[in-house]
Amino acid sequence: MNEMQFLTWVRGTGLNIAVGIFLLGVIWRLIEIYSLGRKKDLSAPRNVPGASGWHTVFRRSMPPKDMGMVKKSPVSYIGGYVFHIGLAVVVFLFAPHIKFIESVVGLSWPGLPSQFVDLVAVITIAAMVVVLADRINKPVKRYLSTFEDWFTWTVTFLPVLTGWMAVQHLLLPYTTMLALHILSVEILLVVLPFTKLFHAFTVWGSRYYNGAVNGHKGVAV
């Protein structure tokens, strides 16, 4: 297979496959954990201001008021926020990957600057190695870590920095580059549902709901 045989099937089969595999993933996921169902609280409800869902979800995206925890963990608190955030706009605000997106659901959005987006991901890989080096430097960090934790980082951290280097013509030629890019992407989706990866679209959710539980107790959380 050469080069151009293996971008297309990245490009076709393989992403027939991945993306497959991702959507029924994510369905049994959130079937499996929205069927499990609660039973009805039947305590009063007391109700105090920003005890809510909608509070809870608001406050938990925002940094911390308290700066303790910060100051003792800047790097999971500091990078934690730059690498998510700089992963949403790679992902979402480049060009090319908007122009994906419309080929699939027929979504489209102005994208930034290629130049912009291009010093983002730099700072995302920056900012993933960093929190990378902090794990595995810090001792009670490297033993709570399991193979997951390692395994979701070098899923997630491939698409960055393949799609980086196929933008900047590295290492490989342009068309091999982005044939490994795709198809790490690929394997992130195939992964995702079934890691820890899949806080991605529970993360929402959960907030809202432990912060409804606990308005309704009213503890504002």
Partner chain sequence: MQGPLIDTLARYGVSRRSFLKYCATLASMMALPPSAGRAMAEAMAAAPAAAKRPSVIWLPFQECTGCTESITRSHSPSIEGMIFDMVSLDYQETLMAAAGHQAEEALHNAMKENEGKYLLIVDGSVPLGLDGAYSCIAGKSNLEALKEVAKGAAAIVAMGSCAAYGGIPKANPNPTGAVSVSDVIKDKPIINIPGCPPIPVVMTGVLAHFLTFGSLPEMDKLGRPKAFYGETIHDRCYRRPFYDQGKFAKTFDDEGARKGWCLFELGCKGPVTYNACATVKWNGGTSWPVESGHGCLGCSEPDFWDGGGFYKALSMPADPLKVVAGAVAVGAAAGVAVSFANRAKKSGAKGGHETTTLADLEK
Contents of the next structure:
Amino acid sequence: MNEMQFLTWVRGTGLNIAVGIFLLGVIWRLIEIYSLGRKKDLSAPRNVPGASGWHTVFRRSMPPKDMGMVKKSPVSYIGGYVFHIGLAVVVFLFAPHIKFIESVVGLSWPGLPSQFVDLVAVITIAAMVVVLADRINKPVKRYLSTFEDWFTWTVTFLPVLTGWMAVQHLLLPYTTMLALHILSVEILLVVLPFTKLFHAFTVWGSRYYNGAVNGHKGVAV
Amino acid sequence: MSLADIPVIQGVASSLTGNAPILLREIAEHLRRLLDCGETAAIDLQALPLTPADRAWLRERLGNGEIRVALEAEGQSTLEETGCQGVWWVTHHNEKGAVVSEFIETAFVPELVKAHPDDVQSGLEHLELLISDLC
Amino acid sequence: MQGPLIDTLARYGVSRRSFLKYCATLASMMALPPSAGRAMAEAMAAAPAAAKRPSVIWLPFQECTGCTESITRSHSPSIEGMIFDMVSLDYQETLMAAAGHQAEEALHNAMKENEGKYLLIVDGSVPLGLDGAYSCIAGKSNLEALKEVAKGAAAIVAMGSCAAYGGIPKANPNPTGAVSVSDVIKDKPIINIPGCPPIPVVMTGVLAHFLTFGSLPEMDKLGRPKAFYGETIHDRCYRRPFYDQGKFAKTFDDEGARKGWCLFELGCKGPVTYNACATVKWNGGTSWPVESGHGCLGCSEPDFWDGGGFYKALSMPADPLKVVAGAVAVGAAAGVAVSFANRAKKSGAKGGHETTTLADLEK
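What I would like now is the form predicted together with its partner chain, since the data block earlier showed the form predicted alone; can you produce it?
Below: every chain and molecule of the assembly, starting with the one above.
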């Protein structure tokens, strides 16, 4: 298989397989999670649980008033923010990516100049490396880390790295790098529903749930 | 029907990209080297991502000098000294008049203008032939 | 700078300055630094004069003659023509006067007389299906002819994408079982000059190299001369700045298209296509596909025909996603099945629930 055939494969068959597994996994997990159900809570709610749930969804995206976690674990907090926002910019505001999304779901929006996206990609890569170094350096974090943590970091990091390297023409010819980039995204798609990366889908729901339960118990936030 | 009737904006890619001003610095660097150690240099304009507007901008900024050499060899070539002495704008055309290559050269006199000793030799031989025909 | 070539040129009425100009242009086209033009001129001029013009045999297989059409339109006829004059083109069906038995005789004479020294140029792919019956010359299949002529060749030039990579005849489903020259011949130096058709000056550049140095120029992984195929169309495209600014033509007749913006979204394969069109251009430097408003098809890349559609952006799926509905259905089914299993487990646990007795607490 030459590099052009490799590229065509990842754009065709490979993408089909990856999107298939991704959709299958996402639907499966969502149905499974939301159909779990709970035993009916017979206690009377102390506060309005719904409002607390909605509040939590937003509140947890803001730094706390006393800056507790920002001060205690600045690398995780700030690094986490930087790379999540960076990922969103790179994934959703780079013109070729928008073109891909448009061709798949039909929605499109204006992109950013590629130099700017390039800068954001570099910042994202740096933030991810810093977050990883922090995980390795801090004994507690290292102790708490399982294979899944290292693995999901890698499959998230590779698409950014290969994409940036493809644009910058580093190491390998553009064709090969582009194919590797698409392949790494496909691996991410396949892995996402079955690992902790599924938080991309469950983060808001679980925040609402936590807030609602707490509100119900009287800890309105 | 003339070209004006076709609803297409002529001179596509006519906006400035910002690549031309950078070239001015490179040319200045080449000129410095020419002054310091007599080293000539050339910039291949076709190898750079320049729009026609960029080229026009560059040509206009460099301005026109006093010398303009026209070379008739497999189509016309022009070697024009720009307003900056020592900077030459070299354009090679083919027989049909299309531009085949374009360079900015930094030299006291572009190499192409000078006659090669071998050619001068044949020139001399030709001249001697003319003289011998006289008597 | 002096040598036999300069003398030869002088005999043809080509001045030293013309030659220098040609070399400067060739260097520019080969994407070499301007200083290389002079170096090349000196090297070429210093090459020893061949006592006899090197023999060139040109075999046409499954092809459309577009490559020959392209080569005969070299943009600088006198100098490039001179380079062709420096070889003896002993067999070229389209251009030769002889036909039938005489043509075959010329071929065999050339092969015999120049055994081990001639340059073989091939255009077109080699069909392997039905024992090669899809394409025959003088009762011989292309496969047979190629093997026979290649045996005595010093080097082989695979002209055009068909000879280099199989090209359009090899496109899915490849009814004739077409393969490239390098798929058949393994023991000879082969250089690929892909393109549909290839750029004329690439041919003369390679020929000039072979004449000067007696060898093939430096090649990339796909057997192409690095000088011409070293960079992508995209990297040398004059529309590249618009790509970087995120300015794209969305259709072939919108405002962006008229302003000459990037054609990436209209399916341009420039980013993954290695060729010299952006610098050398076509038809004597008149224009080239992207300049005339159409994206690059990627014709100098292997299997460009099956690359997922000419008008699909590179970042778009090559095939329509077929599995979406199926995947959603299977995922839903799996989700429902698992949730039923979970509920069964839960009710099982509930059913197995026992009331704590005093005896338990005393245990």
